[in-house]
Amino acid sequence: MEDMIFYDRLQFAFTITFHYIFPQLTMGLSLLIVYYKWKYLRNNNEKYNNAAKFLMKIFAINFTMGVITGIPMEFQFGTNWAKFSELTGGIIGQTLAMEGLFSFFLESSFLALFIFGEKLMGQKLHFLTGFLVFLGSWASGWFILATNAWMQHPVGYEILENGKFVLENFSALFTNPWLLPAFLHNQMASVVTSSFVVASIGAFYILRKKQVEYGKLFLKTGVVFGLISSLLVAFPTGDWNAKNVAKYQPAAFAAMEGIFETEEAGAEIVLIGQPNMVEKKLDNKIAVPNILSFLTHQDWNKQIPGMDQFKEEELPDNIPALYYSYHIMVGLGTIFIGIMALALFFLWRKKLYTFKPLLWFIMFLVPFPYIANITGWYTAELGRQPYLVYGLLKTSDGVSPTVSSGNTLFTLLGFVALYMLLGLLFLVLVGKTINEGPKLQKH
């Protein structure tokens, strides 16, 4: 049974990790596309229109890959997680259906109109189609986050005698106190990824001395949006999320912060340390006293429960992975603020476009926002364990009892091979699009 649960979780973790490479770019990129199209309407400078259409081509490739890699996850609800779907389908089916019916079709329909309908519609309607693509992509994130928020902090439900969850209050799904902070944090993180991608394309063009005018435009936009979104990811959205975890999932909060023992007079914040699960402590710890209590409760001496205050079965089942995921996310987020602040300073001094070391650094920094986003999601999902629905439905009770671990492992290997090919195809298509650049588009 343990092997079956492990492979079911591993397969879903792999497929959703690969899938989320694409939506995190499309959600943020849609905002930048709307920004460029708005700039074009304001000053009639064709380079902004070209920039918007160029980024929409990258958006379209990502959107297509997101659809292809998203479909298998829906089937996994029925194959690997049939019991979970049977028990909770009356609730999570609501938000997942709305995501498909409203957001996906809104996004896909107006994406086609934006790409092919500019001459037919005129510029104002073309801007409107871009805005509706943005609205659809962010609405998609809203409905998916509403589903996840219910799993993290279930509200508005009733459990029948047969164990099935039914929806008692539809509006509670969207007023869930977990939802808004998680949504804003997630969307700002997607803007971080998109900003770094756009800035790296700009740095690439400048370093190659190819389409330098667009290179400067992309770099400037990426740096400004990147710094703003990086700051917003940290505060207030990240702060708000952390306080929610401390309030609703205190065992997960203790684990991700590395608090093995409760401290009487305020909790320290750990900067560096390695979880030692045998001795229940952090090795080689570097920490600042009382800071965590102040950040969480605005009280230097407020006690925060450590892992010693919870039963073993209430704690996350992989504490080191949760701890490292959280600290990688926070560490990278801090670095992003520093890098983008430095880049903005050089931009202000009119030296950014000629300072090659920083341009190279920005160009090669592009994978790290993806890592930060994915480890952020790992933090949320590992923190919810050992539950599928926090406090109510254990992960072990949601798997399909008739699907063997061998079958799951076999299909996982198939996914790995297929997704490697899809990944290569994606890199070729995006690389070709970037190499062509905005100037070579037909107007």
Contents of the next structure:
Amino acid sequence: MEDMIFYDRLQFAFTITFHYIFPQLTMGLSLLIVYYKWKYLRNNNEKYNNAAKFLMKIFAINFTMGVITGIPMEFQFGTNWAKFSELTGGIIGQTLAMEGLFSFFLESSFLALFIFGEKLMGQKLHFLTGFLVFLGSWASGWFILATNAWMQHPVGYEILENGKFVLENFSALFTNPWLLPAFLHNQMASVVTSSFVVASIGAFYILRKKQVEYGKLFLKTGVVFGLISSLLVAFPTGDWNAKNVAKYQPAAFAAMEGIFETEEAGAEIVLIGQPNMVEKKLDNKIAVPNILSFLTHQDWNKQIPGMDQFKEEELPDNIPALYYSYHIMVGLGTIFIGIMALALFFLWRKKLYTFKPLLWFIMFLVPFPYIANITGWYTAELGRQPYLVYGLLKTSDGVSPTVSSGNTLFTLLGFVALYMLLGLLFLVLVGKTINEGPKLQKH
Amino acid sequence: MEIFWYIIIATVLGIFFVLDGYDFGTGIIHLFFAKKENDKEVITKSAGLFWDSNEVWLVAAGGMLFMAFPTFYASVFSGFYLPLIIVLWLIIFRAMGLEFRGQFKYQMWKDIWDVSFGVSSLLLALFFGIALGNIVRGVNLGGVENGISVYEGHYFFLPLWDSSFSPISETPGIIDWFTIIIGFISVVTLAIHGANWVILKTNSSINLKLKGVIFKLNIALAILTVFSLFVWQIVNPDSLNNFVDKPYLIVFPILYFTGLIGLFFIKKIKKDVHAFWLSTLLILGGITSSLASLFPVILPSVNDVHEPLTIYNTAAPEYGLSVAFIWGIIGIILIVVYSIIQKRLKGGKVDKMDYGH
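I have the form predicted on its own already, so could you send the form predicted in complex with the partner chain?
Now the complete complex, all chains and molecules, led by this one.
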């Protein structure tokens, strides 16, 4: 039973991590595409239109990859987590089905129209199709996070005698206090990713001295959007989320922040330290006193429960992983603000396009927003453990009873091999598209 | 409400098989009949431009099945674990074939993705037929061994095949001679459908030849169909009861046979789109007849210990279904509108269309 859950979790974690690479870019990118298309409508400069169409090519590749890797996600609810599906399908099935019906159709239909229909429908309608792609991709995020929010903080349900969760209040699914902050935080983070990607493409063009005009445009947009979104990720959305975790999942909050023991006179914020699970303390700790209490409750001396306040089985089952995920996310987020602020300063002094070290740096920064996003997602999911539905349904009670661990291991290895191939080909394809650049686009 | 959702999901699945069915079919045609590079290119293009918007229907059907019949979703998806995961991999291979083929000009590169696209399309068509065969035949629900239930409730796990390879064994596997026959029917049907699509959407040099191919495939299909109707009775003796009790259900088999007979006149059909409609009837008629013969059962049980799964004992409670009824109708209207706009835009032959993102 133990390794059964382990392989099922590993498989889900692996497939969703790989999947999430793609939608996090498309969601943010769709915003930038709408922005360029809007600029084009206003000043009729062909440059903006080409930029929008070029980014839509990158979008389309990522969207395709998102579809390919997204279908397994939906299947796995049934294949690997059959009991969870049976018990909660009546509730989370609502939001998942709505995702398919409302946002996925919208996104895919209008993506095709955007790519093929420019000549047929004129610029205003073309802008509209781009906007609808944006709407579809953000609505997708909304429905997926509504599903996740219900698992993090279940609302509007009733539990029958046979253990099945029954929907009692549909609108509660969308007024869930967990949902809005999680959604905004997530969307801003996806704008960070796409801004960094676009800035990186811009830096690449400038350094390579080809497509320089577009290079400058992409770099400027990437830096401006990057700074704004990095700031918004931290405050207010990140802060709001942290407060929600402290309120609804105090055990997860203590583990995230690395508070092993409750301090009577206010909690310190840990900047660096390694959780030592044997002695139940942080090694090599660097911390600032009382800050955490203030950030969480706007009170320097308010007590925050540490891990010693909870029963062993209520604590997340992998505290170091949770702690590191959270700290990597926060650390990278902070660094992003600094880098983008610096880049904006150079832009303002008109030195950004010629200052090579910074251009190289920006070009190679691309993996980090992805890491920050994925560790952010891990923070939410590891924090929810050991539950699938927080406080109500244990992860161990959600797996498929008939699927043996050997089968899951076999399919996991298959996914790993296949996704490695897919990832490699994806990089080739994106690399080729970027290398061709906006000017050579035929549409 | 259960019936409403049953009809909606069956419709969406039907649309999925009609739409994605033709691009599976083009894969099969591509594998066996496309020899010249130009033909290969336009055929992959005729599928490549459309596959991802077709696959959206699968996602939608999955989501709605999950919402409306969670117990069915859970037992069937974990019960058919291995074949479903293999289907996922095949979907990925097929998509890679379509998306990557045109990216480089090297012949070897194209050959690799041609095989990937063709073989996975063929296997997917086969697997979908086998899946339908399994649903008609029923499974060892609850995993009963010697009259004792191995799992509580309706959970089961099917091996890929059982040593007897027989559909009437107590513990049938996914693949037996009956499901293989249904699998072949599916492959032939989708190949016909795909050929019709290629004729409709391209100016490929093999289009004329394909009409002859369809004619031959149709003969094979007619033979397979008659044979399957005979073995169907052995595997599921109750399958005609519904048609006797509710004679109006005969409309579904009539759809199927209209398609089947109509396609014998393929060479005389003037408009390509009419031929395409005939193979559409074939697919829709086949699926709806199978479902109608089972109704309200959605997965028969081959043992006496467990009740079959029906739309009633697997559905989510009334409130959830009623709420979903409201947003479901809105969603479906929107989808129909999008699809009409989109299909109008991508109408016409694909040869000159720009392919590749």
